[in-house]
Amino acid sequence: MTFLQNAAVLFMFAIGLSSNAEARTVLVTGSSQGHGLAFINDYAERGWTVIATTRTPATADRLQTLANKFSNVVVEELDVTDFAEVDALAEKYAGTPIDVLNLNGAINTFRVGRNTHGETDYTWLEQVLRTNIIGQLYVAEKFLEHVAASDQKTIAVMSAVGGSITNVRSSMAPSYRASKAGLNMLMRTYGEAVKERGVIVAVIAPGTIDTENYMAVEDPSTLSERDQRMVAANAYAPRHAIGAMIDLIDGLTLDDIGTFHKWDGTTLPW
């Protein structure tokens, strides 16, 4: 996108939100795709102003097909993990009131990467926890002043069920599941250093949604063999809980920050 045409682009946000003053403001990370691109579409359909974040906005097709559709949505470039890019990001949005923070970015080792005791890449752990436990926070504490600044004050950190320590019952995914935990214990930590302020900081284990709806398949020999094997297990969380969780979301205070919540409302261990 040239000079002129992100200036267009901001300038039409602008607008928007001088138009509707009452419209709540979200930033997601981690928009391309899943959980991220779902929040977008049911946020944008609810009214609010988005801003969408993606690492790489050039090929976010279906991201950019909801920005076209929905004038309430803005597609912003961010990479969690690199910190001048979400200092830039901060910056450009200075003055800005955020109502939520959804940090929903990071890296599913359950579908990628090595994930194996005894056969650990541990560059690619080191990534994993970077991404998923580092970039959240550093995303967090640059936007707090956004955050604080709004009427709804919430910083929602989409976490996992395999983050629960408690309920730990095999060795599978253990770069993923101790990302999660590790994420759970800085922001438990985080929620207590910002609530004087106002700010609630809540984490949130939203399952495998079934984003694109594939319980509906009428034939599914042509989904994947995961997709096969998730559909025939009942292990998809329904498409419905990307709107439970806006609901979850909206109701929380302060008091609830110390919930390991999960997207139907019911709490998990720690």
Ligand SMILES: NC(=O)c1ccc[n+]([C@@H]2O[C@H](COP(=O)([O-])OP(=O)(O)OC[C@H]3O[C@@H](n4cnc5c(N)ncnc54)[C@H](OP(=O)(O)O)[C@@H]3O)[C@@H](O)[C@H]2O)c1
Second form
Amino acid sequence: MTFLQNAAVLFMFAIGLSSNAEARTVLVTGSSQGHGLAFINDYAERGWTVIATTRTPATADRLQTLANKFSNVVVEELDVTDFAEVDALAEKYAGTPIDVLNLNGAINTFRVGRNTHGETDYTWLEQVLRTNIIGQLYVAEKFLEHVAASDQKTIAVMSAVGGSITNVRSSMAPSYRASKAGLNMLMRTYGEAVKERGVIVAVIAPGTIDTENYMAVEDPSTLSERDQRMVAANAYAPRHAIGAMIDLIDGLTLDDIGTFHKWDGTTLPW
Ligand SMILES: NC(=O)c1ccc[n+]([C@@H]2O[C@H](COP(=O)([O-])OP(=O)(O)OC[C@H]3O[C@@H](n4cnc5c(N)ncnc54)[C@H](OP(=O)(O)O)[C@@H]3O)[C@@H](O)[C@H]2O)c1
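Can I get the form predicted together with this ligand as well, since the one above is the form predicted on its own?
After this comes the whole thing, all chains and molecules, with the earlier chain placed first.
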């Protein structure tokens, strides 16, 4: 973005805030598809001021469509592994309270990449851990002041049911599960570090949500084999799980930082 474009975005942002003093602000990472895109839609519908980040704004067509539809959505570029980019975005929004920092963007290795013991691609594993653990903490630390300055003061961390060590029953998806288990510990300890500032760090497992209309798809044969198996096994959470998570996040208090939450309000073992 040029300086003038940057200034225009911030001006629009300030106007949006002043015209709706009650509006809370959320920043969601990884917003171009899946859960992230659904979060943007649902937060925007609820009237929040939404900062939707994606690694690739230029090709994030569905996100751009939402941004055109909702004047309360601003799209920003962010790769959580690019520390300079995180620094620049945190600086750009310095002084802007962010009620909810939704750490959604991650490498979902159930969808992409190699992920089997015996065939470990260590370069890939490193990338998964860097994205799903290290980048998450970096964003949380760089946006701490924005969150601490808000009313809601919440960092919502999207983990996974597969991150529960207690629930391991097979060798499936080790890199993904390790990344989420590591994320859980890092955010659990970060929550202890920042609770004195009133900042709530909550770990939530969203489940596999029907964000791409798997269950309602007109022609199920167009789904991948895996998705067809998931649909047959009734393994997708309903689309309204995103709204349920927004409600869950809104109701969190500092008493909840020791809990591994599931999207439906139940508790998972760590
Ligand atoms: N769907 C599931 O089955 C499931 C189950 C449990 C937990 N989760 C968790 O829920 C979250 C969303 O999952 P999803 O199903 O929506 O996954 P998804 O469709 O694969 O989308 C994940 C998004 O993460 C973003 N991302 C990837 N690398 C990134 C990076 N380096 N920096 C910033 N963003 C990055 C990408 O967004 P951009 O392209 O916009 O940058 C990508 O679209 C993830 O944390 C995932 O682990 C998902």
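Rigid core here is just the name for the largest C-alpha set that superposes within 1.5 Å across the two forms. Owing to the predicted nature of the structure, the values given are computational and were not obtained by experimental measurement. Positions refer to the first chain, counted from 1.
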query: Core-aligned C-alpha movement of D61 between these two forms, 2 Å or more; finding: no
query: Post core alignment: V217 C-alpha displaced by 2 Å or more between these two forms; finding: yes
